[in-house]
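Starting off, we have a lone chain in the form predicted on its own, written out as structure tokens.
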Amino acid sequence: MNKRDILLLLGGLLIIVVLWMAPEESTTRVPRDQDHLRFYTIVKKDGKKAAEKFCLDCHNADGVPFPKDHPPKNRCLLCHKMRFK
């Protein structure tokens, strides 16, 4: 084995260690309930951006409020995964 091979192996090992130590996913998933079921259909048919247009109808200051440290609210389904299974 030459120096380049050893560096490649060490780099691969480093990537595996970093991924292994990554924290668990902490973002809540989109519930598969009566309120959200229509969005699953929209995502399958037209994509995530089409479904995200309706999130703020309920998730707002008058309905379901966001936590204080919540990031910008324009791309919900980038973080909040759907339960298709």
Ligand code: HEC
Given for the second form:
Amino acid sequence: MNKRDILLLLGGLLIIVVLWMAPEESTTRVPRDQDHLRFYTIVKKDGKKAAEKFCLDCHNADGVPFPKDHPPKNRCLLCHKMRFK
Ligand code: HEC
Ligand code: HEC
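Can you give me the structure for the form predicted in complex with the named molecule, which would complement the form predicted on its own we have just seen?
Every chain and every other molecule in the complex is listed next, the one we just looked at coming first.
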């Protein structure tokens, strides 16, 4: 092995290590509790868009407020994944 091969090898290893350490998707998932269980059925049957219509019923300023720095919130379920196994 010459010097160049070794550098290539180290470079490859570095990339693997970096990918390894990247956090898993970190956005909180939709809980699997009383409030949210029915959405698991809706998503399975009619898709995400059908379920998302109801999120704002509870998730609003008078109910469960959003964190102050919450990103734009149409399409909840594209960011907040369900807890399917
Ligand atoms: C019946 C009321 C209700 C509806 C409808 C509802 N939620 Fe919630 N949600 C709650 C409550 C109460 C909490 C806070 C307590 C908890 O963590 O369960 C919560 C918490 C959350 C959390 C944070 C969980 C955590 O670990 O901190 C997420 C994400 C969430 N909801 C997403 C959704 C999405 C997406 C929808 C629409 C598909 C939705 N919710 C519909 C009541 C509701
Ligand atoms: C563009 C991506 C995105 C969309 C769309 C989105 N969210 Fe979020 N949401 C986030 C991020 C990022 C956070 C910050 C905390 C975290 O979950 O990591 C957050 C936080 C929350 C929290 C607080 C969670 C906690 O741990 O305290 C709730 C509840 C929540 N979102 C509900 C919703 C609901 C309901 C919708 C749809 C109306 C929605 N979000 C749409 C990205 C998104």
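Since we're looking at a predicted model, the values are computed, not measured. Rigid core (definition): largest C-alpha set, two forms, superposition within 1.5 Å. Positions refer to the first chain, counted from 1.
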query: Rigid-core frame, C-alpha of G12, shift of 2 angstroms or more between the two forms; finding: yes
